[in-house]
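What follows is one chain in structure tokens, specifically the form predicted on its own.
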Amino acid sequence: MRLEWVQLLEFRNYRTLNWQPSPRLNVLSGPNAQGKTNLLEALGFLVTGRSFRTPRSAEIPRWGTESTTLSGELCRAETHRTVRRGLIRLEDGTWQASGDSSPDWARVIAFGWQDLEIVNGGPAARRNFVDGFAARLQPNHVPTLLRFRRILARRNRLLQQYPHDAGRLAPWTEQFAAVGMELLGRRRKAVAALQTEIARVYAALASPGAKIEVRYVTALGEASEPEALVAALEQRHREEARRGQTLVGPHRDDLAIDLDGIDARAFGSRGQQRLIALALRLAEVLPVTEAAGTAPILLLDDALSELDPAVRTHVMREIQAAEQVFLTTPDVTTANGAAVYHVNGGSVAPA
């Protein structure tokens, strides 16, 4: 898929851009704090009705103003879609979204420095991260997400207010271990398919002998029936009660990743981990768009530095390989049949 033409108005540090990027390669450069992110940030809006960046609305609009407005339009083959979306500050200060649903097909794939979390932050990171991906695969991924994180939270205040209680937790558990299990199953999906991509995308990036593995670690080891959830919670339960929390589950997993052998999260470099983290995103963009049907947008935030020129060159030859790409760099870079575009203080301009 690609964006044939966006426009935007009131958008961050964007009073008005009406702008055509390329089918391709589009390289945004120029100094920072001048709209490049902020870019990158509009089309993630613009296609997915959220923020890549922020969960907070209010931090969107252009500063001052009472609205925002951005519409586009989406394409896929002879498919075409116009799509607006719109933030208006109401009369309590909080502000409502509004506009089109995007076509199911319809997916997008951003990279930026938050995403060295995945490699080196907590394991909340990473399930997020997997959560994401798993959700690009199957839209009815989050749904069961939703459902599960409110289960945990009825489980855990009845562990709070009843803690010996069983009859009144016994329906609670058997919910959560249903869904939680499900949500288990999706997630093992999706880090099979990002194992078979990474080994390569990493090794085109790296050298040639670079081996990654990535493992959804839980402590339900190979079982899959809700069965075996529940026994492992009932195993808890005695510290469960004492602790007023869920000790087993989904919300406990981690994602581990190893470089040569070796846990990059704990012992990688920076630019190793820097890498990597490009790595995963891009290990996305095959299963993604075998499941959608169409290549996904990426947008790369400044996703060239703290790399060797090698690797940088690496990267630019796996990203030529996509289909729509938009990558900011605060140097001119150029590549073949790449559209340059040098930003500055809220303009686009043809580098």
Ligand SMILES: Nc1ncnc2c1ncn2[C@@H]1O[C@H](COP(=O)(O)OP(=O)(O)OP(=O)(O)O)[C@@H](O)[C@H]1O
The other form holds:
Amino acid sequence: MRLEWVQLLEFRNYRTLNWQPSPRLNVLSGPNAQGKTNLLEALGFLVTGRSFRTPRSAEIPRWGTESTTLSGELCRAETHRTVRRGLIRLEDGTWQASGDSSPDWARVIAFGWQDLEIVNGGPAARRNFVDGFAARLQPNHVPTLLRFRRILARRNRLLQQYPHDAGRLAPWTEQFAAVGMELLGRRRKAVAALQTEIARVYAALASPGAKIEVRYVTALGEASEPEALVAALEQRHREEARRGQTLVGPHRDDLAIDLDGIDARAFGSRGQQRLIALALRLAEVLPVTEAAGTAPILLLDDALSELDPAVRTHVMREIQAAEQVFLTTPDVTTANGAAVYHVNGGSVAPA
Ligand SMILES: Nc1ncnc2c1ncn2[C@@H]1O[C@H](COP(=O)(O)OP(=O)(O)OP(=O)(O)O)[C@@H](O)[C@H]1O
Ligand SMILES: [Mg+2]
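Go ahead and give the structure of the form predicted in complex with this ligand, now that the form predicted on its own is out.
Entire complex below, previous chain first.
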């Protein structure tokens, strides 16, 4: 898919912007604090209705304004759809979102500084990564995840309030196990789809011999039936009652990342960790393309930073094979066939 044109009104440091990007690689260059990341955020917001940068809508409208409007045209082959979104400040000071929903084939994969956390942060960052990817494969992953979180919170509350009331807990344990196993199954599928791609992508970006492996790690081993989760919870019941917490389930799982047989989360160099994070995002592209029936738009923020010149060249080669890509960089990068734009104080002009 591609964005044919976009219009921004009062989005972050953009007062007004009318822009027709290239259908392939767009390089957004310019000094710091000029609006490069803001523009990627706007493109992602237009397509998905969410910012990859912040969950707080109040940060998005240009300071001092009462509303933000984004519109643009999304295209897949010969299908064209105009999408419009807005944020309006209500009397009580909160911001209300409005607008169209995107077509069900619209997908964005964003990479940014926050993604380093996938590799060097805690397990929650890796679970979020897997859930985000699973949601791009199957949009109904999100309702399952929300249902799981609600049941988990309810079960934890019961464990705190009535730790020894087995009768009260039993129906929640059952629901927790059913939804938990559904979530686990989707995550396993997502990680399996990622495994082959990450091996190819990482070798293409780093060096042909580089070997990377990602594995979903769960206390439940290979089990896939809810009964296995119920049994595991029963085994830990005394400890659960004492701590007032659900101690087994997908909320405790992790993603192992081994580079040449060594745990990259603990031992990877900074450059290696950044490259793994980028490779994980790029490894999403093919499975998401297959699931959505069209290639996702790639939003790559500062993806070349901290990488050595040889690796940068590999990254440029890999992303030139993708469909529409937006890449920000504070350097002046020239790439074969790329449309290069200069971003300066909330305006975008061909370089
Ligand atoms: N809601 C807002 N309203 C107006 N300006 C904003 C708003 N939010 C952020 N900004 C401005 O946008 C600037 C940052 O823009 P952005 O993050 O896009 O920079 P950048 O070009 O990506 O820079 P870098 O190269 O450092 O990453 C900030 O310095 C801030 O002044
Ligand atoms: Mg930036």
